[in-house]
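Shown here is one chain on its own, the form predicted on its own, set out as structure tokens.
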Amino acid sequence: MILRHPVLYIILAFAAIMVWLPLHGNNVSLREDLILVAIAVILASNLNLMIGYTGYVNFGHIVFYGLGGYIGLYLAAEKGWNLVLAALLAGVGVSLFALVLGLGILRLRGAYFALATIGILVAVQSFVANFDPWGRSTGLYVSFDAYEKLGGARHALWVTYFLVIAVMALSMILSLGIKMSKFGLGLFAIREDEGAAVVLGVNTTVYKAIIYSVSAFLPAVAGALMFYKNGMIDPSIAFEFMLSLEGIVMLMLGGKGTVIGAALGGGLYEKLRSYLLTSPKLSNFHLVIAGGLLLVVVLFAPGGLIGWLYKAVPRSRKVLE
């Protein structure tokens, strides 16, 4: 039962620390660093639902984040909706889009599915860049008046931070809940041998479409919150292909198929990425380093950091998922 699982309390403690740290001394700089870590954990945890649980590599996962950002920002900034309601509706809308899409493309397997996800990302980016209500290639911007509902721009930054931390915790709890469920067992059966799963009675097409849809919901909500906080969105930053690739690096680094591993990899990689991007000597090489890191992990530690921990401390399997 999930309420008795130690990982649940690790997740809640982690979220509580993330809330407390920037509040202690009103550390705005730390808050901005931690919100990027939280976004990385959200993306890695939800990407894990496809790659880690079903074995389907999704190179276009960032499309859900970007679409959620556009829908949420449009409703909150342009139409004057409540931010939380706009973010939730963005999540629902993107999830339905993913469900319909998944019923079609998830009949593909292996490299064909991976290539299809890249094509979807490019197609959605091109559509949005030519969609008049969303500002075409120039995107959407939030006026300062829109932040008044949250007590002004300064207060809005804290509100969106706390909401993103809540989404981060929910992403990890969702991942844990699915892993412990009968539905999760069906996904693992697909990952290990899809043909055998069909023989055992698993409706693989429906299972894959559902998890594809579920994996879209919280990234879309996070995208709505994050781009509202940033005050703008455009196609180039909403659908950045390299972020999808980096999400895979995060997942492999921490350990695909594990709840804690996805979060650990997302957090560590984001801190490494931030350091590299702000380094005068290494800023142009951060993607090269990311690629090298992925290669090292795949060759020498395919189970990621959590896999290495399982081997070093076998008893950790009883505590960590």
The other form holds:
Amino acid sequence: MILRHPVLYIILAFAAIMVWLPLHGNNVSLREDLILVAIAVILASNLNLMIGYTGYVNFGHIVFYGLGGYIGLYLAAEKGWNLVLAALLAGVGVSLFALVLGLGILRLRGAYFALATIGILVAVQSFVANFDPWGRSTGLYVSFDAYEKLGGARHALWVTYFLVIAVMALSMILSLGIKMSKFGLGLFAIREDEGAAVVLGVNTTVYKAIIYSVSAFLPAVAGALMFYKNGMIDPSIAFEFMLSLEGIVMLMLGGKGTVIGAALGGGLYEKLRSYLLTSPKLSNFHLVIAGGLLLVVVLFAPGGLIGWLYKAVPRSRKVLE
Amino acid sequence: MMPLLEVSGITKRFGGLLAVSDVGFTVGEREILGLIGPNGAGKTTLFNLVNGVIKPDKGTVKFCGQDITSHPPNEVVHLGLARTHQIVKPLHGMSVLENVIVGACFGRDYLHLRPARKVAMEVLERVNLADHSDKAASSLTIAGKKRLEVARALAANPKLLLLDEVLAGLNPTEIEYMIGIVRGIRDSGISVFMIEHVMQAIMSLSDRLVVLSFGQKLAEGTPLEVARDPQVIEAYLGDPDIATKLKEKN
Ligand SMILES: Nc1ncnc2c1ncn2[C@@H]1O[C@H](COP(=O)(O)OP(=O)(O)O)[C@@H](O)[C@H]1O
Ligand SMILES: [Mg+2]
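Based on the form predicted on its own presented above, generate the structure block for the form predicted in complex with the partner chain.
Complete assembly follows, chain above in first position.
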């Protein structure tokens, strides 16, 4: 039972701390830092469902986040929808899109699948850049008075922060729930040997399409919230290939296949990145460092930080998923 | 009585190679049917055709009276037809127990995790792997991995089990042990269709044998009948006159 799992309480405690830290002392700049950490955790956790659980490397995961941002911002800012409703609909819409797409491209294996995911990212980006209702390459903006519904801009920023933290906690709980379920077991079987999995009775086609679709939902919701908070979206910031790659770095760093590892990698990497970006000497080098980090992890610690911890303290394997 | 498995006219071509050609046979309830033939004869391909890993060019497969030709493997195992792999396919990163739980979860009974775990433990006892249940599947010896293949397939609670060279690579003690397992499986009411190169074992285990050579069915019958068939002896020993020579000797 998930309710008796220690990791559930670690997740809840983590979310509570994330809420308390900026709220205590009304620290707005800390809040802006932490929302990026939360987004990183959301992206890494959901990417983990594909890479870590199912063994399919998705290089275009960010497409869900960007599309969610567009749908959410369009509904909330242009059509005047309630933000939560707009974000949920963005999640549902993007998930359905992923389901249909997944049934097609998940026939491909290994490098071919990975290449296809890059193709999707590029295709969606150019489609959106030419899509009139979404403002083509200039994108969409949130007019200032749209925030009035959330009690003004200042208040709206806090509301979106709490919502993003909730999505972060949900992402981790979803990862934990799937890991403990029969569905998760089927995914792991696919990851280990897809040919064996189907002979053992796993409906690999359906399982892969479902997890691809599920892994799209919360990033899309988060994208809707985040871009609404930022007040604007355009095709180059919504579908940033680099962010997609960095998601993979986060996951590898923390330890793919584990709930805690994905979150840890996401959080740590984001802290490192913002440090590098704000440091005048290193700001141009953050991608170099990301690449180097990925190389080191893949070569020397393929299990990431959590894998290393499992080895150092074997008992941790039983507690930390 | 209706046979459990009924294969007729099954044919598969790989490019220019006729891997399986117009093969037909049946497996009855509580029967052990052996499948022998030289390397490359098409035995594993025949298994792949039966459980849907590959689709035949021609022919049909019926299981329990139902046409399952070209049904995907996951559907075939739900109906109660499980198999092992000649080249073992353990789910490396998972424990031995988890491997078998997968078999129980997605097999004929489509169990939930908890009952699946119970079934998996029982099956591991049956193949004497219970002491290794927490180990990583990749850490097992080849004999252990073969038993894991059998355990996973058994956990599906099949009516018919296809075993692809489960004795290959085992030492005499391990072979003896595995033969006992196979007998036990049949005694528990499961039919077995098995490919084997270890002649002594297959001769003593099988109720009937099918011989395959260059994709074609060469002979079929009791082990004794098959062993006396001149065509079979020729296929195995490569000497067209060997049969007559043997006859002369007797
Ligand atoms: N997927 C495949 N594609 C092409 N050729 C294959 C394939 N599978 C098997 N073969 C060929 O079919 C023939 C029969 O192989 P196989 O069924 O494995 O023989 P056996 O199990 O009797 O040793 C061999 O020549 C093999 O190379
Ligand atoms: Mg073979």
